[in-house]
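Encoded as structure tokens, the following chain is the form predicted on its own, with no partner shown.
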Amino acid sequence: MADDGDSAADVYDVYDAAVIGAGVVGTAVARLLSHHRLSVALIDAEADVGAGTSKANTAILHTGFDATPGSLESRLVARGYELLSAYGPSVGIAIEHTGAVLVAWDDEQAMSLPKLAARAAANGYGSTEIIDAATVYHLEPHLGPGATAGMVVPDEHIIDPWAAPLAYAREAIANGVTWLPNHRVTKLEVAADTTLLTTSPGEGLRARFIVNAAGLYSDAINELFGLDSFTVRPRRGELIVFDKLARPLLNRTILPVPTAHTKGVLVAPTVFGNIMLGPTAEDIDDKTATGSTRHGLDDLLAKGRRIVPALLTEEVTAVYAGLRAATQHSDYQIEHHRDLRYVCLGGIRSTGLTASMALAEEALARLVECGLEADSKDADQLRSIRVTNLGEAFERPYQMGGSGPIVCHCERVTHDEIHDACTNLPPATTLDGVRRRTRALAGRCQGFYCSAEVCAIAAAVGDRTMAEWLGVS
């Protein structure tokens, strides 16, 4: 077993564990492993953490009230909710306690509410309350006409989805994990004691144990081990983000009655002060198809017009689409193989953010079953971290002073925030990475006024020119 490393630059001949995938699940696993006397590599095909499925989701901290009782997802979402609710505020992840109301729009949906309440209770969540239509409109007066009943879920909250993988990764690196971006795994060769991973730069590294947290590509990694227990078929979810002036239209998240295929289209406030409408649910074959579509946006607008009609008179700030790692199975696909020294965390869909810390616990337990010796570090050996709290309900750096002039006026992001985003490990190396760390470029003008200055700050602290940051050849 290797000695503890002091920085992200530590390189080992053989790692105790390699985590493939640096989304919210993979970074959570790396963070937990960093609390043990292990050498760990965190590998991703992209240039940044959280740059795949994790960057485009509905940003809800789920209670798991509507999960299938007895499923892996039910157990891990409930545990993950508990863990992330405690961890988030301690490191600066914005979590806003809003609650949610599930709205029935016809008598058939209203009749299904007691079954949903019973399902919630079977999942260990007993705080739901079925309410009549008059109470629904009292809670949410801007809802469109036609609601017949509702069910309050008081502990469904909203969260900064980008800060979670960043915090996990920052803590993992601070505690010795080696961060290897731009390393797509192309080949795996299992030997007696180690596995050789060949990555897209043509480099190779060895690890004793492997964790597959590759999201959309978790089935591809499984296949490299000669396994075919599931296939990922992306489920595209398109979303519309409305301007902050729309925020008074909602008091809490408005949930639909879920179906067997999808949780449906919701209308939710965000911790950044916007309102979000979505997602759609379209099964596709292309794992790179993250562009918005005309038919998808039209479908969302039609549903939004029924749910909160006044929303459609508000300005749209952005549209985006994310791909969920849907499989032919209804549950998470978690497996381990002692002979391969391999743990797979596959089929992690929209609840992965909430379940992430519990998934890390599950991965560690299964690694131990595969033979990993994981001795915990002493508390005084662990380094703590913080991320910038970007929630509108909390005090922001520009309000505290001492962080330099405001650069992005739409989102009130300061010079020092952008500088820190490009220097703190893991550093932002793309404009999208700066956006996720600071909210710069994400406001009404979408970077029209501030992108040049953001790039100038980034270029001044890095080894790239301003033109390279802007993507100008």
Second form
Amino acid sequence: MADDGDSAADVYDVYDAAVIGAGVVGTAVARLLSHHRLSVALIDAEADVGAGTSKANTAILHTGFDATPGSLESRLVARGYELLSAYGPSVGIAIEHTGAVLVAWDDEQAMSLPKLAARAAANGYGSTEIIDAATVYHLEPHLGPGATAGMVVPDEHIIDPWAAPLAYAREAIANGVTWLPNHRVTKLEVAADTTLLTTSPGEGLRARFIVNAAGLYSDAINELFGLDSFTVRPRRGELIVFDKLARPLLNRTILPVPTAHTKGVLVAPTVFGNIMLGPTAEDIDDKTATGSTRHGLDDLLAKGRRIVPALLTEEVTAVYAGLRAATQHSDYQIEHHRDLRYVCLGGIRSTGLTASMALAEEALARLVECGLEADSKDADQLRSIRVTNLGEAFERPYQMGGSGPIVCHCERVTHDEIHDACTNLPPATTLDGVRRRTRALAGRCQGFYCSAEVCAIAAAVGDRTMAEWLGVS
Amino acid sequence: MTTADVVIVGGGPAGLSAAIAIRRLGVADVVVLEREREAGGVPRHTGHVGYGMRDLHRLMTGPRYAQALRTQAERAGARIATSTTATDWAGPTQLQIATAQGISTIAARAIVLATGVRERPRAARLVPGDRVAGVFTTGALQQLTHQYHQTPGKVAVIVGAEHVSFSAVLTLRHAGCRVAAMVTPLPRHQTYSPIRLATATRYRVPVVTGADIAEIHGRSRVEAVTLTDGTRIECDTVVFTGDWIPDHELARRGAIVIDHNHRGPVVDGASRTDRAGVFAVGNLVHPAETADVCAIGGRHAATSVRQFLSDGSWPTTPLRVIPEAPILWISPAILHPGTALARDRFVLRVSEFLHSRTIAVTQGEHVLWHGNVVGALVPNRSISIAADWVDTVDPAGADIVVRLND
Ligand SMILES: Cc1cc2nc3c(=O)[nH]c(=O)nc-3n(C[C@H](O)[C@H](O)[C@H](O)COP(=O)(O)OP(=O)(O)OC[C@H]3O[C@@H](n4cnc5c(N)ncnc54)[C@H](O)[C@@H]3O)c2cc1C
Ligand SMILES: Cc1cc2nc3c(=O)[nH]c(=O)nc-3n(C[C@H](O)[C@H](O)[C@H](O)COP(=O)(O)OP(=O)(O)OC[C@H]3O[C@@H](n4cnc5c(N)ncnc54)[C@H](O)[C@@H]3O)c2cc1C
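After the form predicted on its own, can we look at the form predicted in complex with the partner chain?
Now the complete complex, all chains and molecules, led by this one.
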């Protein structure tokens, strides 16, 4: 047993870099680091990647037209859009080019459109077009009455939100990153060359450099370093997903005129072929309050009834809520501390999916400023990966054949897709994980037909019982 | 592309019974498309006795009943294509299908839709709270317990108090799970009194009436529910029962006219939709009846399918049958004079408990039928009325209205 600090280091694995948080931001960082000659650990308190805020968003690939010009967010969303638009299709992440139309519902809102167009231009996005009410209804015949004007944002697209962190993590792991699920970082001790990360349950590792991508808890990690530049106050966003049979009601995303507080409630198609209504924006104190609420859902239904009245006659497929990592500041909270060999990617509030790959570039640049030496691997040393396309606009496994019979009928998920979700890295370990990777159980019957069989396929893969998969053991 | 005389979508009691009857009428090539690995439909998962009374004239368990129908269908010479999903239309009577080999097309002279119903799950009922483990529909619960011998939990709350809800009680007890309460927003349960009585005395299940589920508590697993009257019930399992919605995806993708009252396709007494050559039977057109009623409906459709194949005629000027509140829906909801109905009856449902009412069927000023309702009118339970008046309607007359009188 070691009796001094130095030899104690021997019992811990030492990495060049540790990324705390495996949401869409942390996984993007790990992926980029894996392209370099570095040993990297990707750590998350949860059992799966993307199990925090990244699992519950509106899945818009934002152009950043409404960002605050000159902000970090403005720059990184624009860059992230470019990077993800290129990366997504190359690995199988569904991105559907729908575009959006921002709708004004009164004269005051109509009058603010030129200002919004100017703001878009200041953000480097010049393709918006202001249109009159008749054109709005021509584009979107199912809109409710009362639209006074609109602004087309032709490049505001939709994406499979969860495929992004999955692809990033898979690529990172394929290129040597160590994935440590179920590791909650509880303590950080900065020593001369490395920082000791204590994780529950009673484990630890050392890393020379640390990236904080802990989302809602990015302030808590900052505090472990003794920093207090921002505090995260969660802003809850509830969402209602409507049946696929509602999809023909919309051609593109319907945006409201944004306010300083929120982008507002939108109605958007999803790449899976549903229609989504949301999100609400409610400041709360509890970082674990991810449940939906009566008042939130009622509020959404009232808004939805006005925007696309026919939507309310369709069945609801799913309801969920996500927490935005809002802070007292309006911009992203990105910091680097050379003395601590530490980069913080905090307060990534409502555009983090889009900005993720740009945030990774930013993190790497700042790590280098902190002293990290990052040599690129040769192209032939890099392993590429794929994720299964889940987008309806592209060919899915059940259409191609050769991956077994359909098991989940509502979402047309095949046997082999479910099996692969439980074996491909990083593997699903919960039914939610299977759902996010395949869409099995995410459809209109919510498991009336297939939950037992999905569970049986999952249980057949490893040593976990059906009850464990169901979460009822 | 493959072809058949008749393609039946859905191999449940209605679809299999239709296939058997159509073959027995001498139609050569009858194919049943069933997306599951085995035909039989919902009864395959229902372990308890209660099937086959009216159609096969003996009472059996769901799996035995499903087996009996499969055997009959094979003997009758119907082809059953399992693990085969009808995903979309490829023409007026052509379907796109998906199998393990991918997508292909099947063309038929007539199509029978028999895709059944499902229960509305939690999300469709907008019950707030976290998305936790331990929430089921009866359908999911029965597969887990009967097929895979799983125990869902220790203490359950059942949402609903109709027939299927009591079926859920049996299933839960069988799996060793106690039922803390059944909850219904209606003033009383909606099953037969003997069933309710048996449940009350044997399993001591309280039925909370006049309250609905308001919220589910728990972060990863169900911990409790609150009701709209403020009551909190500790439990680790919630089962959403009944509240049926037809599996109408294919019908809607084909732009077949849907009945806005029950959301299944509109059919006439001969199971004809508005699309020439497309029929619909079973719970898809009356959510939801017992399996034997669905089977008899499937059988009944055979004659009209056979007739369509021989003369290609398709009546296009139906009379509408319009239910007035508190009647929720009536099936069939259109009439073509001269067509007989399955079991010579209409089925209808009401939205509230009512006593000693009469039902009047009128066309303009003319009273076509008038009768007493035997016993009470109970929501979530079908009432059937005679159809012997359909030959007396004026084919050129106004819509037919069905209403309740004091
Ligand atoms: C309702 C809503 C709608 C949105 N819509 C969009 C949109 O349309 N387009 C878009 O681009 N963005 C959108 N966003 C924003 C986007 O979802 C977020 O910006 C993004 O998911 C943030 O990712 P993250 O990786 O920073 O955080 P997270 O996904 O929350 O990841 C942080 C991870 O850190 C882990 N962690 C925390 N503390 C610790 C610890 N101590 N030890 C170990 N691990 C820890 C957590 O378990 C978690 O997995 C939306 C957000 C919400 C809430
Ligand atoms: C819990 C429970 C208990 C019940 N208990 C009883 C009882 O005791 N006695 C009784 O008589 N009835 C009972 N019922 C009702 C009975 O199960 C139904 O009345 C009967 O199954 C309905 O028959 P169906 O053929 O209309 O539909 P289903 O049985 O639902 O069959 C529909 C079939 O269509 C298939 N299908 C759907 N879409 C497609 C597609 N696109 N392509 C290919 N195939 C497709 C489905 O896989 C399914 O096999 C119970 C129901 C439930 C849920």
